[in-house]
Structures are given as structure tokens and as C-alpha cells.
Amino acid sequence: MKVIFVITEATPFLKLGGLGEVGGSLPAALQRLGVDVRVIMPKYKGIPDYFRQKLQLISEFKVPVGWRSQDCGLQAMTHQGIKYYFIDNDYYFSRQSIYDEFDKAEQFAFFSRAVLEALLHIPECKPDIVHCHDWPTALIPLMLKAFYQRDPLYYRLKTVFTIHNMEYQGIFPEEVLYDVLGLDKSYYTEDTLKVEGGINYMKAALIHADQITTVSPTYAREIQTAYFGRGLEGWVQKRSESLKGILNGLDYDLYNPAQDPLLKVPYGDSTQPKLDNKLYLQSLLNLPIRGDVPLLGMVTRLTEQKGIDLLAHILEEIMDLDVQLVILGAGNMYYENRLHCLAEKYPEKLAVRTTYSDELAHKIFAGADLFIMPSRFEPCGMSQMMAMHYGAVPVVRNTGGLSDTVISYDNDAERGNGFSFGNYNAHELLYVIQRAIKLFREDQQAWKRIQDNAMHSDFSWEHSAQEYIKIYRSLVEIA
């Protein structure tokens, strides 16, 4: 079985968030299970020179973009046994920003059409499946049917579309349909791409993909409701029989506290090195070095999706407790400024770094006793999995993948691997933090059990890959 994996981020080439983790880790897991998988992504300016110098030119060809014809190069390299192909066009991809350019409708229309054209130039791989990820690739199932249906190479080709976040759908003005996509008015109806105020790329995939997946079972149910569906819930409901939620996994080669070179003291099941990492983190961030104080950690984007508004509302009440809190993340300037002001007010309790550092993130996972993740919505979430594997007990809101990965100690004292709350309410968050701190102080035996359950929760990519393979096989059998 041959699968073309189309994505806009993939470690180690380029990663902005969880999508990049998926792009690097899921193909490797699929390959280990016997799938011939190739990855296609844009050749971004931000890809390190180390990799760019290894790229080999495969072909050059023209790509239709509406009434235009754009030059395109196809370059390739093999990384850890997987063939990666890069769509090369300096005009579209030699830019500082990945998703926020003024012409992103055209940028990703070009990329989607270029992927389909590129299949003609990879003679050794006639794919069975094209697996597309999120709105920048959502046109591919539509373009396949609109422009390539009668070509023998594409005739039996099936598409899978994975929704990573319904918040971002690719909504653009009506004229994009004709000027950029090269489609006629028959595609501008309520039953096709039309939405209020324009056209919707993600809607194209919801209508035309052969199979739809999303990144956790709970999120698959949530996006069929108005709050989480963001206007597309009706279309998700129509495709519910072709929708499956598959939890993302965690790359245990990258996130392994026993072999992590970014840690001061790597560790396995022993709690003493975990304590050593906590003391080192305190010293690194100029906090009082105390092994007895509960150390809370957050690694997050500072946006309301991630619940930073809840935390900001109760932060001074948290500072009244005998705790320390470390926050790493950037985003909304209001929250960045507020956190810095509070860090100046409570220098012995609060350390804030408004940037992103993979190295410091690993150190926080290793040093924190509790990991706070009170998301408003969370399609899957990977930070809680990382924290758990490093023995940082998660405090999360019951939504999306957080519900699917965290078993609340309050509901199951034997299997509990964290703490959770239901309503999006600041004082529910405060209460569950207080509850966790109380247990940390008063019942170390129960705490060690929760910590052990967290560290041994299995989120390996192989589980996810097996579920995707079942989908691929069912589609190939239909073909």
C-alpha cells in the first residue's frame, strides 16, 4: 500500500506546533508497520540549510493557478528511511511567515495543485491514498475530482482529510473561486464551497474527501456541535459515517526522560533525578531552591484557546498559595504584559519567559510537579502527553484530546494520571489546582501513584498508525 502524506509542517524540517510533530512522527510509525509512505511539503525558506543542501532536483513543471501558469520544482531527499518531497517556488514559499501572508488563498491553492501535478513526476510511486492535513491541503480532494478524475494515474486514488483544528478553515472572498481556483459558479452554492461572505477551503474537503479523520475521539464528537464546529458542524454531521477520531501519538524517541540530552539529569522511574531537575529549573529561573514547594509549569501559546484568560483571572490567588509557577510561551500582548507585571510583583513565586524554547520546555516538563493546561478547546493536545511522560502531573479541562488522555484522580483513584475540571470557569481551575496541591503535600503515596500512572500512560504513535492503516485498507478495498 502506497500513501502520499501531504502536510505543511514536519519535524525536523519545520515545526510551528503539533502539526509538525504529526508530520514527522506519523509517517515513521506507518513505515514501521509496512506502509510505503512518502511526504510532500512546501520548500520553506525556514528549512535549515543542513537539509536544503541535501535536496536533489527531481523535476520541473508548470502548475495552473486559475488563469496563470506558475513554475514549480520538485526536490527530494531521504530522511531516516522516508522519502520527503518538497514543492519549490520562491515566490510562494521563500517568506518569513508560513500561514499569515496576504495571498495565502493563492499560496495554498498553488501548493494543492502542485502536489497533484507532482504525482506525475514520481514514477516509482503510484499512490493508493493521498492523506491531506488541515485547511492548506483541503482543496486536494476537490481538485482531484474537478481536474484529474479521468486521468488513469488518479482514477482509483482515494483521499483522507485530517482536521487538526476547526478554528482555522481557510475562508476567502468569492473571487478566489474563479481567479485562483479556476472553478465556475456551480461551485459557489450552499451545497459546494459557499459560506457567508465567501468560500471555505475546509468545506471542500468535508464534501469531497473519501474519509475524514480528526485528532481525538472526543473532538470528533465535539465538532458536530455548533460551538466546536465553527459553522461547519452541519457538514461534519452529514459526513459522520465517514468521520473517525484518532488520537495523536507521542514520539518517545524525542520525548524520553531517560535519554533526553536537554535535561540536567536524565531519569527513568526513579523520583530522585526528577527532584534534581526541579532544583536545577528553580536555579535556572532564579526561583528559591526548594524541593518541598509544589512547582507548577505551563508551556503554551498565550491565547484564550489555551485558557490563559482563566489563569490570568486567578493568578494572584494562586500566588497566595505556597507554590511556584513557571510559564513559557508567547502570544497575546495583553497576557504577555500582565504575566511580566505579576512576575515582577512575585519574583520568588513566578517565572515567565515570553518566547518559545524547546530546550526550556523539556526542562519544565522534567522539573514541574504539576502541568497546567486549562484549554477552552483542544483538538488533541500533545503538551499534556509530554508532561505526563516526564512525570509532571497534568491539570486539564475536560475537552477534546485532554479528555481522552487524562484520567482524573478524583474519578478513579487507582488509574488516575492527572486532575481535570469540566466547566470553563476560572475558579473551577483554582479549585482543582488547590486539590492537587493538597494531595501533593498530604499524601505522597497517592501522589507517587498518580505520577507513576502518568509516566506509564502509553501514547505511542503505533496505536494511531494502526487505526490509519485500517482506514487506508478499507478505502483501497472499495477502490
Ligand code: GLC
Contents of the next structure:
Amino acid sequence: MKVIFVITEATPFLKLGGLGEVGGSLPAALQRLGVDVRVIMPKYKGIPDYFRQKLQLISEFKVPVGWRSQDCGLQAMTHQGIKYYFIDNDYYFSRQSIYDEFDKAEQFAFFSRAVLEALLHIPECKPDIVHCHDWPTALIPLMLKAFYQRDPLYYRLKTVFTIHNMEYQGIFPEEVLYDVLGLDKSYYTEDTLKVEGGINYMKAALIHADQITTVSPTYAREIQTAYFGRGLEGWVQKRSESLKGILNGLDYDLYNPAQDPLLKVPYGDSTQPKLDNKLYLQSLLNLPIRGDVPLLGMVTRLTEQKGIDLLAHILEEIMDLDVQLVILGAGNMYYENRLHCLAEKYPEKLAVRTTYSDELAHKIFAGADLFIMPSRFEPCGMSQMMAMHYGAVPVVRNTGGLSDTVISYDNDAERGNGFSFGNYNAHELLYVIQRAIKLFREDQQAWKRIQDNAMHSDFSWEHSAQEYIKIYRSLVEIA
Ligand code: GLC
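Taking the form predicted alone as the starting point, write out the structure of the form predicted together with the ligand.
Every chain and every other molecule in the complex is listed next, the one we just looked at coming first.
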């Protein structure tokens, strides 16, 4: 079985969020189970030099973009046994931001077409499956049918499209269809790419991909409703027979408290050293050094998806409690400023860092007693799994992958591995935090059990990789 993974982020080359975690670890998990996986991604400016220096040129060719054609280089390197290909074009990819450029419709149309052209230049690969991820790669199943169907190389090729986030769909003006994609008006109908306001890349994948997956079973159900489907729910429903929710895994090589070089004191089964990590985190962030105070952690993007508006609403009430709260995350300027102001007002209780730091993230997972993640929606969520594996008890909203990973202590005192609340309501969040803190203070035994359950929840990639393999097999068998 040969699979080409097309993705726009992958650790250790470039990671903005959960997508990059998946790009870095799912291919390795598939490979361990015997699949020949190769990854193709753009050669971004942000990829560190020590990787760029190792790249070897495979080929150079032209890629059609509407009526024009653009130069493209295909470069490759092998990293930890996996072959990575990079689509090289300075004009499109030598930029600071990744998804926010004014011409992103063209950037990712180029990338998608370049991937299909690139396959001709790696004949030894001859894939069975192209596995695409999120809107930047969503045109591939369509382009395959529109431009390449007759070529023997592509004839039997099947496509899988994974939705990591329905919020970002790639909606662009109608002209993009003609000027950038080189398609005609027959693609501008309700049954094709047309949506209110123009054309929709993700819709193209929902129509044309052979199989659709998303990153948790609950999110697979949710996106068939208007609130989560964001206008595409009808198209998701139409494909519900070919839709599967497969929970992401956690890369235990990267996230292992027993062997984590970023921790002050690594720890295995005994959680005692967590206290040392907590005291260290407090000193690092200039908070009073106190073992007894419940330390709440949050590692997040500061966007409304992540429920930052809920937290902001009750922050002063949290500050009335005897707690400490550490927030790491960048994003929306309004919330960044608001948090900085509050951190000045409550220097003994609140520490805020509005940057992106893997190192501090690990230290927070290790030092926090509770991990707060009140997402409005959450396709899978990775940081709750990381936090849990480090023994920080999660407090989450019951949605998407959070529902599929956290068992609330309130519903199941034996198996509970965290706390959850249902409605998107700031005071529900406050009450569940208060309940959790009360238990932390008053029932050490119950607390320890929740913490152990969290640390031992099985989020290994193997199970998910097997699910993907079942899908790949079924597609290849049909062919
Ligand atoms: C997106 C989703 C997140 C998910 C990640 C990886 O970032 O918002 O919930 O964990 O993709 O699939």
C-alpha cells in the first residue's frame, strides 16, 4: 500500500498547531504498520536551515495556474525513515505567514496542482492513495478528476480528505475559478463549487474525495448540523456514508514526562515530582511559590474557537479564588491586551505569556494541576491529551474530540479522567472549575485517581493508524 500524504504543516519542519502534530506523527505510525507513506508539503521560509540544507533536488517542472504556468522545484529528504517532498517556489512560499496571505487562493491552488504534477516525477512511488488535509489541499480530488483522469498514473488513484477544522473552508470570489483554477462556468453551480459569496474549496473535497474523515467521532456527527457545519452541513450529510471520525493520537516519543528534556524533573508513574515542576514553573513565572495552591494552566490559541471569551468573562471571579492561573497563547489582540492588563492587576495569581513556546507549553503541562480548555468547538484537540499524559487534570467543554477523550468525574467517579461542562456558558465553566478545586483540596485520594486515569488514558497513534489503514484498504479493494 502506497500513500502520499499532502499536508501544509508537519513537525519538525513547521508547525502552527494540531495539524502539524498530525503531519509529523501519523505518517510515522502508518509506516510502523507497514504502509509506504511519503509526505508532500510546501517549502516554506519558516523551515529551519538545518533541514533546508539537507534537501536534494528531484526535479523541476512547470505547473499550470489558470492560463499561466509557474516554475516549480521538487526537493526531498528522508527524516526518521520517512521520505518528505517539498514543493519549492519562492514566489508562493517564501513568506512570513502561512494561511493569511492576500493571494492564498492562488498559493494553495498552485500547491495542489503542483502535488499532482510532482507525482509524475517520482514514478517509483506510484501511490494508491492521496491523503489530503484541510482546505489548502481540498482541490486535489477535484483537480484529479478535472485534469488528470485519463493519465494511466492517476487512473486508479483514490483520495481521502481529512477535515481538521470546518471553520476554515477557503471561500474565494468567483473569478478564482476561471483565473486561478482554470475551470469553466460549469463548476459554478450549487452542485459544484458555488456557495454564497463565491466558490468554496472545502466543498470541492466534500463532493469529490473518495472518502472523508475527520479527527474525532463526535465532530463527525457535529459537522452534520448547521452550527458546526458552517454552511456545508448538507454536503457533509450527503457524504455521511463515506465519512468517518478517527480520533488523533499523541506522539508519545515527543510527549513523555518520563523522558522530557524540557522538564525540570522528568517523572514516570510517580506524580510526586510534578510538585517540583510546579514550584519551578511558579518561580519561572514570578508567581508565589506554593505547593498547596491549585495551579490552573492553559495553552491555547487566543481565538473564540478555544473559548477564550468564556474565560475572559469570568477571569476576575477566578481571581477571587485562592488559585494561580498560567496562560500561554497568542492570537486575537483584544484578548492578548486584556490578559496582559489583568496579569498586571493580579501579579500574585495570573501569569500570561502571549507567545508561542513549545518549551513553556511542556513546563505548563508538567506543572499544572488543572488544564482548562473550554472550546466552543474542538474537532479533536491535542493539548488536552498532552496535559492529561503529564497528569494535569483537564476541565473541558463537552464538544468534539474533548467529549471523546475526557470522561467527567461528575458522571463516573471510578473512570473519570477530568471534568467537563455542557453549555457554552461562562458560569458553567466557573462552577466546574470550583468543583474541581474543591476536590483537589478536600479529597486527595479521589484527585489522585482522576490524575492516574488521565495519565493512563491511551492516546497512542496505533489504533487510529489502523483505522486509516482499513479505509485505505477498502478504497483500493473497490478499485
Ligand atoms: C485543528 C483543530 C484541532 C485538531 C487539529 C488536528 O487544529 O482545531 O481540534 O486537534 O486540527 O487535527
